[in-house]
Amino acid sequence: MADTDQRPRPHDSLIPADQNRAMFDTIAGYYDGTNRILSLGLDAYWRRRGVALLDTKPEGRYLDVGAGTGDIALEILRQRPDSRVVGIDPSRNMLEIGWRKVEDAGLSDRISLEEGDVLNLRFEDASFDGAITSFCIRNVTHRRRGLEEIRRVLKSGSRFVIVELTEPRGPVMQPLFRIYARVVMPLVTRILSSVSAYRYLADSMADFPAPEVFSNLMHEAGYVNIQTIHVTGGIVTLFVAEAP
């Protein structure tokens, strides 16, 4: 079956993996603070919702794809203190911040953050009790392949949760968001960080497939019981699925 997500789009904002890694290496030092401001503090709430949907089990082992600065891994341990988390991310600078957070929290024995590529996971088949990725999947150049790799390492019946920024589609929220993304976001990031990086963020949100299209891609990648949940007016979409 064809990978519908790889069909050319007129304004596809995806950039090569090495450029993406370099971009996140550059903004790593102000990534957390800028996101707090741009999301009006809602990013922590979005992560909590995503982890809650992961339906963690006692002594479970979970994969955090695109772990970045470690916030999702720490949230999993907050909600399920007896679990273990392996986080992967291609950006070493982002991971260095995550390593400090994990060490400061005294959780180095339960959280492992390492450099890794979702398109070529080093883990054995069916080795995780669940997986989650937050604000990451839109940056993956070959999304179906990434989805398939994640499914491969999941145990049968375990959940996979995606927390992703999406452009609202409604007649009110969509124009309001576009004003925010094109006017407010560049002004804030001009002061705090990298305008070009956050312009890419806005573009990648606009270009991300509609929820029904992405859900179909997840189905093609082998997932079952796929659900979509829109929060904050559709600015974030939570995709919840299971490995067969």
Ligand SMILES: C[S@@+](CC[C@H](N)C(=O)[O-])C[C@H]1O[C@@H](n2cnc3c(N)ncnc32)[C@H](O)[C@@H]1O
Second form
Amino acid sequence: MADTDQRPRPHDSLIPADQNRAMFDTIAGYYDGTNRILSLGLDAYWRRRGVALLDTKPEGRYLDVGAGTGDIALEILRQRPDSRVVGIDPSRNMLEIGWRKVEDAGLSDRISLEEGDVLNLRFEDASFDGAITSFCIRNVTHRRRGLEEIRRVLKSGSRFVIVELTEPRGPVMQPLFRIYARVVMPLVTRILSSVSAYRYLADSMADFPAPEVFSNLMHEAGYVNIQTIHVTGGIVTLFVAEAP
Ligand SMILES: C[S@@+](CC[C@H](N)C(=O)[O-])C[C@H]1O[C@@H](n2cnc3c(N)ncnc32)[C@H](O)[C@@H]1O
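Output the form predicted in complex with the named molecule next; the form predicted alone has already been displayed.
Starting with the chain above, the whole complex follows.
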């Protein structure tokens, strides 16, 4: 089947990987704080929901793609203290914050966060009991290739969970959200950090494919039993799938 995801669309807000890395390197220092404010504290809840859907097993080994400052990895350990997590991310500055948090939590022997790109994972086939990515896949230029790479490293029958911001639909939530994304978010970020990075956030949310289109891409990338769960009025969608 043709991989339509590889063709850039004229309205696509996606930026090249090196610019994306530079953007996250720039905002790393205030990423956690800005997130908490912009999400009204809901980001931790969204990650908690995503990790719960991973259905972790005793002593499992999990992959966190786009691990950033490490919150998903830490949440996996909170929910399953005997697991091991490998997190990968191209942004060194994001990882440095994550390393500190992991060390402060005394979990350096269970969580390893390393530089890496989802398009080229260094891990062996079928070497993880599950994988998760939160607020990351939106930024990936070749999404289908990224999804296929993740599937390659998953054991058969194991779960893959995506936590992603999506533009809510519906007559009430959509206009409300657009006002929030176009007016409130830039105002807050002007005070806190980099306006352009958060304008990119709003644009990339609007451009992210509808959940049913993205589910189809997951299907094309070889996943089975794909489910979508809308959270907080559709501002976040959780995609849950299995490696065949
Ligand atoms: C919005 S942050 C999310 C971080 C973290 N998962 C969280 O829940 O806060 C997106 C992360 O995806 C990473 N990222 C972007 N492109 C990537 C790629 N090709 N492979 C892996 N990670 C990527 C960025 O560097 C950034 O740290």
